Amino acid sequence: MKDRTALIVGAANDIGGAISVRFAKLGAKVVLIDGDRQRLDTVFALVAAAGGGAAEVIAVDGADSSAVKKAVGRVVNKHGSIDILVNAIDHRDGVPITEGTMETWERSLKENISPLVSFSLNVIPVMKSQQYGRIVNIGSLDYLGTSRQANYSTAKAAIFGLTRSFALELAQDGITVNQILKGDIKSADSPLSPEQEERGAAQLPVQRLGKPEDIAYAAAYLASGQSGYVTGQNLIVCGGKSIYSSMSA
């Protein structure tokens, strides 16, 4: 990954931040992208402290297609290439069916899917021109369908199909497309009380909740040059939850 240019979309959340730090430690030139400039600056400081590759910040609304196009063009003009795209945006906004409206459904799809598609469509031509690329989508086990958040699960299910479809079309261009399906991750984005954390950990085979770094390690492999024979896959990082859980609870 050394000297590769990596766009981390959703870098302001805990998982995106952990991925950014990990990639920088491996020598990548990391471009941190999100709409929250203040949190991006915090992540930038962590990346800089980690050493390794260079880092920069671009604050942009992923739902604004023209702004996304300009941001991608800015990166290409500066670095000459984009080798890695990580789509780590995650808006966990699920509501029970009886409380949902068309607005909540449309917002969930727009916030979880639109930035991923927009950045992918702008980055893919760059990767095709260089006959190399790694796209890593961060999804969730909730794509299987979970109670009281059908809108969120639907958005995550869309990423499953998108990942496989993109992989089929892009394989001959040297571009791999994979997804990480995260399980129960402890982060500031999903705060838990000590009791909730203990109860959640007890339900998992590994007896602990995941950390953002667990997702970052998996992302580093899928974004590396060593994963060229892996595409269209969904790597489940869940502490064993998927082995026994029906996800219906």
The other form holds:
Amino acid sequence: MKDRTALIVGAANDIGGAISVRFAKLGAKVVLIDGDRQRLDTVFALVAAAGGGAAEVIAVDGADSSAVKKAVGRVVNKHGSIDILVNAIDHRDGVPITEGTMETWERSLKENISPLVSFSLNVIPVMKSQQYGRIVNIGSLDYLGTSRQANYSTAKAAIFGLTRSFALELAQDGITVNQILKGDIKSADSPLSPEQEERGAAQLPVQRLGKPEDIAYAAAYLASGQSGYVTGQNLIVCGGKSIYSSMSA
Amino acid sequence: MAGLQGKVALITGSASGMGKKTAQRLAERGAKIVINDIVPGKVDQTVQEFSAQGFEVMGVVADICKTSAVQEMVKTAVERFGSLDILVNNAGMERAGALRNLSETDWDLTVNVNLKGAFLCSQAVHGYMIERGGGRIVNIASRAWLGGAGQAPYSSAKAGLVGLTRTLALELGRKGVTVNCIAPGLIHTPMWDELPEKNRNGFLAKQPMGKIGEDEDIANAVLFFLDDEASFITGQVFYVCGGRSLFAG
Ligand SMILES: NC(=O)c1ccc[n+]([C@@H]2O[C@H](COP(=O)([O-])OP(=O)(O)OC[C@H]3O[C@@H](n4cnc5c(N)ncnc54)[C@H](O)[C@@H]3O)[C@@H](O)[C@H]2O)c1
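Starting from the form predicted on its own above, please write out the structure of the form predicted in complex with the partner chain.
The complete assembly is shown below, putting the previous chain first.
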């Protein structure tokens, strides 16, 4: 990954942050992107402390397509390439069906999908011209269906079809497109009480919840030169929870 | 990949092909290697090659379909290296043919090597892993487990291996042992080079990437799952197939 330019979209959340730190340690030139300037600066400090001297921050609303276009243009001008795109944006609102409105649904779909599509559409031509690229989308096992998160599950299911379609269409351009499906991850973004944590861990075959670093480890493989023959795949990082689903092999 | 130094790894069928490449990569990262194969000459040659590179290696000629041979192999390995942390069930072979042309021997041999062998080796090894507080098992299945005309015994055996993977992941998860499965697509072998060009082109036309994979691609994926840092990944089927598992007819 050394000297590769990596765009991490959603870098301000725990998983995006852990990925940014890991990639910086591996020698990538990391560009941290998020709408949340304040949290971006916090992650940037972690990345810098991890030795990410070449890292930089771009605060941009991923749903604003002209701002995204400008941001990608800026990176290309500065670095001359974009080798890796990680889409780590993740929004859940926990709204049950009967309390949901068209507004809550549209907002959820837009927040979860628009930045991913928008960055992909701007970055893919750059990767095509290089005939090299790695796109890693962070999905969730919840795409299989989950109670109280129908809108989120729907958005994540969209990422499933998108990942596979992009993979097929770009297969001959040296670009791989894969998805990591996260299971139950313990992070500051989804705080749990000690009892909830214990109960959650007890339900998993490995008897512990995941950490953002577990996802970052998987992302590093899919974003590296080592995974060139892997495309369109789901890499499920869930402590074995997926074994209980028929849709996981 | 730091978490492989000093580990003891048994790779079945590792005197050729992707098993040998995996053993080579593991040894380069500081693991102690047990080479197994059923063909004595190939075992000797591989052990010689590895020793010449300064690796800690031993060879065991054993038929993985025989309980006593497997138990003896594991015992000898533990006596020499003190334990076993990693098992890669890689040995495999295929007797192919249309349903009406297959013999009982074709079925028994294919199912025994690809499925029963993995069961016997996992059974013989897992106690040592538990003793050490954890371990890693990776099974080499095939994309063909999804079904393949003319591949009844092989497809069935590899499908069985997927079931074995998921079941052992459930049983051993709380003991710190992860069990995963790689499903390779078409991988470059000496046999491939001997095919007439017309046949090769026929195969290539079905590959989304327009190319087949190399041993290296499989070894990279196996190492990803074997690392200490992969502790939250278990029970997975991971396709290294250039996108062939998507929808490529
Ligand atoms: N080559 C491919 O395209 C491909 C595709 C999908 C899956 N696979 C699987 O990958 C694995 C490795 O395949 P490869 O292409 O490297 O094959 P290979 O033939 O080069 O290696 C397999 C090794 O297993 C050994 N073996 C066979 N029976 C044995 C037994 N009873 N006990 C011990 N060793 C035994 C063989 O002697 C051989 O050295 C196999 O499980 C195969 O089914 C291969």
